[in-house]
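As structure tokens, one chain now follows by itself in the form predicted on its own.
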Amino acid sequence: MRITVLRLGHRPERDKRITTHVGLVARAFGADEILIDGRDEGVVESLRDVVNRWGGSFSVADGIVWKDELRRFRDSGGKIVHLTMYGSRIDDVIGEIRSCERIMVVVGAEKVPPDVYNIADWNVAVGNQPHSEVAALAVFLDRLFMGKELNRDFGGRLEVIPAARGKVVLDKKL
């Protein structure tokens, strides 16, 4: 399965911390890419750095046109999974997203426009209540790959060696 997230609504001024963030979770978690609407050259080369320093082929890319990019993805027989707390709940729906071979992940920033409602195949509620958007994709992630994501090995320069106490890092360079 590959799986691309959209971030929509990028605002340089506001969301770089965020959309970070969404980027990091959408490596961490089992995504291959992350496209971001909107550009912000510090988002794109912070997330970047992680890929090279901690491993995997997640790319990123800023600039995009969202509408383009669902009527895309859609039309290469792509199926797209918007966020929201008002969608469908994830419970009801993750085993039918779960069989698909490709999938576009829709994380807002600000309000999102209906369009998106309405291209979407799935409005997908994580809980009814607001919360975070990076939260929103990781437990949706999460529960798309049961939990085996986790365990993955991103053959990355740097690596965690768990411990009960302390942080313990290998750096495969030295």
Ligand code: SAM
Given for the second form:
Amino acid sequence: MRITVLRLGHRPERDKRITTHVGLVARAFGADEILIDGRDEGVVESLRDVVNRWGGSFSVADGIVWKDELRRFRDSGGKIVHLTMYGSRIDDVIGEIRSCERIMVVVGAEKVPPDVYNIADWNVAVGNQPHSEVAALAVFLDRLFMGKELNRDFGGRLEVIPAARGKVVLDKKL
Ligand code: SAM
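What I would like now is the form predicted in complex with S-adenosylmethionine (SAM), since the data block earlier showed the form predicted on its own; can you produce it?
And the full complex, kicking off with our chain again.
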């Protein structure tokens, strides 16, 4: 399955850290790309830097027009999953979503426009309490992949050798 994450409503003056974390979680938990609504070269650079050092083929784009992206994605046969505390229970819909070939997972910042709820194939709640886009995305992807994404080999220059204590990192360029 190919997974695009769409980060809505990024405000460069206050969301740099959280949007970076959305991107890091997207990559580490098995998504293929992130599209950021809004321009932020700093966020894009820091995510690309992680990909360069830690591997994988995760791609990053900012300054996208979210309505156009959602329409284009839907019209090309992809399915849209909007993560929101108001949505259906994740356990009720994850099986259906797992059978899709391509999904776009939408996460918001503050208030998400009503159009997003309408265009989504599924509005999905990770619990019906307010929390965070980072947590919602991590739990969603983990449920989607049933935990298997955590053992994926990213083939990067840097690789952690799991250790009970301390930090062991292999740098393949040395
Ligand atoms: N009240 C806001 C709204 O209108 O959606 C919540 C904003 S919340 C700080 C930012 C994002 O986190 C939301 O747009 C949603 O994507 C995600 N989120 C927060 N709680 C969630 C939950 N329980 N289930 C799924 N997604 C959630």
